[in-house]
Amino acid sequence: MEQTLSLIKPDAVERNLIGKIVTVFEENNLTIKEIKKIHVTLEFAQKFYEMHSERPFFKDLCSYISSGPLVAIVLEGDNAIQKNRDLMGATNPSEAQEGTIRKMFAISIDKNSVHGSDSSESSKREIDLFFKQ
């Protein structure tokens, strides 16, 4: 079994969306396998995001995902990275497909309500990142 790393971010935790994200992916046949809802510092955020480092957005980024708490979730099943990336949906909400995660509950670009691992390499770091520290 496959397993991702998927972030419900500080705007949708704030709106109170958490029970609706989740079910989205247990309805999905994704298992959670770990779960915690934490609030990281900007240091963590900057390791997090290291691969943005030279992009114009990097502070930006940094500064929004350490901005309130957050629900860190380690997801598993078969093809979960794939799978997560597909029900989260396009990063802009308005080029998202109809019933993807950002396209319900998104509010911009920027506040896209999740995160997902990209690759295998990356599910790994972030899952260590995340809860093996």
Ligand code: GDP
Second form
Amino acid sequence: MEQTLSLIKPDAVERNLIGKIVTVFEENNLTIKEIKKIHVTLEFAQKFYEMHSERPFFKDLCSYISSGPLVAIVLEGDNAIQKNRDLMGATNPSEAQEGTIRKMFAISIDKNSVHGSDSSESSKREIDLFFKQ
Ligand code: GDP
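Having looked at the form predicted on its own, could you now put up the form predicted together with this ligand?
Up next: the whole complex, starting with the chain shown before.
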């Protein structure tokens, strides 16, 4: 069993998509171990996305993720990290495959509805940031 961090980002929370997105996880054998709705500060967002601090979109990314409430989820299941990434689809929704969360719900590369840890190291770090501090 593996764990990963999922975020339902502010654009999806604002559009009442929490239930639809959680349903995708549950129907694909990912179990909700922890879940909470939280409005993070800009400082928290900057720490969460610190690996992107040199990228041109960093400022917009951090102000967006702290612009309204999001839902943080610890998902558990076999191969949970990769499975969640597959269910999410490509970062840019215009490139995401049919049936993926981003294809179904995302608005743009900025408002792309979900986050998922991309490795076991980032999963541990991100679960720690959201649920153990
Ligand atoms: P993810 O793992 O698919 O979410 O993608 P990354 O970890 O590479 O990037 C984190 C977030 O930054 C993405 O979900 C996007 O919202 C945003 N992002 C990534 N690349 C770009 C880009 O080229 N332009 C813009 N505007 N945003 C980006």
